[in-house]
Each structure stands twice: as C-alpha cells, then as structure tokens.
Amino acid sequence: MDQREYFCRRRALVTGGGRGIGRAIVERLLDEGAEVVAIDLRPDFLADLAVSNHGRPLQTLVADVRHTAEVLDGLDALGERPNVLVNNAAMNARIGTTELTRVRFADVLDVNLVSGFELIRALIGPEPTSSEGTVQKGAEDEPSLAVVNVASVNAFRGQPDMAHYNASKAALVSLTKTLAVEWARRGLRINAICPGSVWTEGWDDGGWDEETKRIFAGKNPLRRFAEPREIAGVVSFLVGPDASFVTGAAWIVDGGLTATI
C-alpha cells in the first residue's frame, strides 16, 4: 500500500490544532490525504484554519480536552472516530518553584498528561475477552490506531521555573512506552515526539526581544528555532507506513541539543 492510499484510509484526530505546532501537524496529515478534526478551545483559531483549509476532509471541534465525555460526544456527531490520534494539546507558564501552587501543577497535569491518555484508552476500545487481537501482524497490516503523543525535550533535561510542565512531559513519554507494550497485541501504534526549541506564534505573545531569541536559538548545534512543520513531518511518519514497526519510542526532534548535555 502507497503512502497515499494508507492517508486516505485514515480519519485523524489532532488536539490543539489552531495553531502552532498542532495546526501545521493538521494542515500536513490533510496533505497527505487524511480526514482531519482539529479540537482546539480558541473557535477563532479553528475557524480561521478552516477558511485557509477550504474544500479539504477538515472539521473543528471547539472542546476542552479535559472534558473527555464532551470530546467522545463532539467526534460521534461528527462521524466516525479516528483511527489516527496526535495528543498535541498543552498548557504552559513559567512558574518558580515556590509561586506553583497544588492546583496548578494538577491542571498541567490534566492537560498535557490525563486527557491524552484518556482519550487513549477511549479510542482503544474494551479488553478482549479472548484471544481475539493477539495474532501477530504484518508490515501491510494497517494499525487499529496509531497515536504520537507531542511531549517535549524537557522531558529529558531540567529547566528552571518548568516543574510542573516538565514532569508533565516525562510522564507522557514514560506513558507513551508503557501503553506501547500493553496495547501492541489490539494493532495499536503508539509513539512520543519531543521537540526543541519551535517557533510559533506563542513566542510573538510572549514578547520576546530579537537578542533573547537569538539567544535562545543558539543553544542547540544547528542554532535555529525550528519551523512548526519540520515537527509535523516527523508525526506524518510516525503515524504512517513507513513506521510500521515503529512503537514506543520517544523522537527527539531538538536541533542536537541534546546531544550536547
């Protein structure tokens, strides 16, 4: 099967898909020629990447990805449930260690760790009560679902007044692994992607100055940001045919940083 023929068999799912990462992973899986449903809280973001992404299999969702009931609800009345799953939704601040309260770090927590695994366990299905699912597989086998889950490389390295965001990411891909081995007998695909340093829009609300983000830039080897779809074109292939015997692995997509530590 060509890399086209397995796109448009596959219906994805990508939360926080407005804009930023989420949004170029969107707009490559419908490149590929996939049916996309981007969930995302902002309805102004989503409902300006419908207008770009005019006359192409894309539905939005507007949706808190903690509610996982309310999302299950949202897909089912959009159609079928997807069968392509990319845990891209986050929350984030810089909080010195002393200033984050409980209710804090659990609300990092329920974003960028539970509700993915929530909407996970949602889209697996039951336990079979049999043998049922564990015959091997082959290469040409297409996975029942195949899920990358975006964490972060401060999932592997420390990063003062990040804690909570950073344990929030380490858990994920330790999830990540976890679910891989568990879920590997039912067809299920599941992979991390940790990127660096990304330039989005983020960083332009942020207000970062010219010589901070040269700064910044410059602590990893190819001294750039990356681009938002340079971390979509590694999900296209996680979740893709060529990543067949793909699962459970962590991608570290970070410009060499951290082969430097």
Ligand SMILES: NC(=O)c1ccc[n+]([C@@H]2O[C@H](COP(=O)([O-])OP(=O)(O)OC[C@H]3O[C@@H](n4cnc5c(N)ncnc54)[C@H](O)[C@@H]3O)[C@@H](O)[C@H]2O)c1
The other form holds:
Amino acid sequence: MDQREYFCRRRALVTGGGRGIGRAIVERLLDEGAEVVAIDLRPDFLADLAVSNHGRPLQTLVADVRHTAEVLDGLDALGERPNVLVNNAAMNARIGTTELTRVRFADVLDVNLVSGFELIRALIGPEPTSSEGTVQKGAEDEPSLAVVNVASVNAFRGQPDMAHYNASKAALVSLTKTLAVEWARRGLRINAICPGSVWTEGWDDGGWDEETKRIFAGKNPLRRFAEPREIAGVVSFLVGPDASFVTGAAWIVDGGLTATI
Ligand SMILES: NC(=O)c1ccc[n+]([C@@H]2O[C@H](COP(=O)([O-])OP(=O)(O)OC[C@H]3O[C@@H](n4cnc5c(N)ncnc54)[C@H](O)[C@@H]3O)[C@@H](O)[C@H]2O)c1
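Now the other one: the form predicted together with this ligand, given that the block above is the form predicted on its own.
Below is the entire complex, every chain and molecule, led by the chain shown above.
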C-alpha cells in the first residue's frame, strides 16, 4: 500500500499535542500527509503549534481529555471523526507513595488510562453484522481505527515516587492487548509505545534537577535521552500501512534500557 496515499485518507487525533512528544507526533503525521487534530489543555501551546504549522491541515482543540463529551462535541464541530488516535496526554508528576492520596491516584488513572479508553470506544466502528469475523481480511484492508497508546517503559519496571504513574502505564499496556483481541473484528488496530527517557519540557515541570537528568541519561546503553521525534517516527510506523499485521503489541523505545535489567 502506498504510504502517502494511505496517510492522505487519515484524520488523526493526537491528545496532549501542544508540546513535547505529542507535538512531535502531530508534526510527523502532518509530514506524512494526514489531517491532524491536536487537543491540549493549554491554549498557549496550541497557538504556538498552529503558528509554526500554518498552511498545513492542522486543527486545534482546547480541551481536557477527562471531559469526553466535550471532546467529542469539539471534534464534531471541526469535521469528520478521526480514524487515527494517539492517546498521548498524561499526568506524570512525582509524588511520594506515602503522600499519594486516593483522589490524586484516581485522577492520574483518569487522564492516563480511562480517558483514552473512552475516546477509543467513541471512535471505534460498529460490530460487523456478518458472523465471518474480522473487518480486515488482508494486508491491503485498512483499519477503521488505528490507535497508539503512549505508555512508558515504567509499565515494566519500578521507579520510586511514581506508583500512580507506573500503574497507569502498565494498565494502559494491558488495555491495549485486550482491545486488540476484543475489537479486531470491528476494524481496530491498536498498539502501545513504551518510551524510556525522552527530553521534553515535562521534565522541567516534574522538578527534576540537572544531576538527576544526568543519572537518567546514563542508565541506557545509548547514554542519552531520546528526542521526541524518535518516538514520533515509531508512532507513525505503528499507525501506518507498514504495520498492517501489528496489533496488541507494546513497542519498547528506550535506548536499550530494559535490555540491561
Ligand atoms: N518524556 C519522557 O521521558 C516520557 C517517557 C515515557 C513516557 N512518556 C509519555 O509520553 C507522553 C508525553 O510526554 P511528554 O514528556 O511529551 O509530556 P509533556 O508534559 O511535555 O506534554 C504533555 C502534554 O499533554 C497535555 N495534557 C496534560 N494533561 C492533559 C489533559 N487532561 N487533557 C489534554 N491535554 C493534557 C499538556 O498540556 C502537555 O501539552 C505521556 O503520555 C508520557 O507519560 C514520556
């Protein structure tokens, strides 16, 4: 299948698209020829994204992914429902496990896990009426919805003060596998990507100091942080035509970190 033609038929929704990894994914999918809707809480991030991508088929929506009905109303006002979804928005602040409240834990699960699930459920096509099974019968058949859930390498490893975040990402990988099995016949192709350390502004917000950054960068065999575009390239592959037989997988993109444990 021709890659450019495929992406020209795709309308992608990227949550948390205003900065960091989400922004790199938005820009990569635009490069591939897709239409893109970027959602973010922050109007200032989206305004900056729109200015620097002026003239491209980019739409922006200021919304909180926790408010699914508002997100769907906003999407419907912008045009057709998307057929590519990248669930990237997340809360990731460090909190000591003894201080972690039930409310805060639930909030993180809401943003990082449940909101993405709600969007998938809203965008997935109906159950096929025929009893034959899958909608995609061959490599040329396109998924009715291609999804990438942005998880983390912390789905598979412990890291102090991140119990809420790590649990949310492990659950996101689990959700990815279940939906891949349950909704393949509805035309869903869904994968998770599990990045290691990627240099974004999110690290500054998280209060990580220079020494911690140096230690993190030294943990993987490549001895550096990834750049957001190195994650975006794998996301583009996973929602694209070359990944037509890839579903229910967790793609680790961590500079070899998990190879060391
Ligand atoms: N940066 C890393 O090292 C790293 C590593 C592994 C996984 N990840 C994952 O990658 C994704 C992006 O990380 P990042 O470093 O680019 O983060 P970031 O904090 O730089 O950007 C996240 C974006 O999401 C938006 N956002 C947050 N909550 C939202 C909500 N409720 N509704 C709408 N938008 C919301 C923010 O405004 C921000 O623009 C996250 O899922 C994160 O868990 C990041």
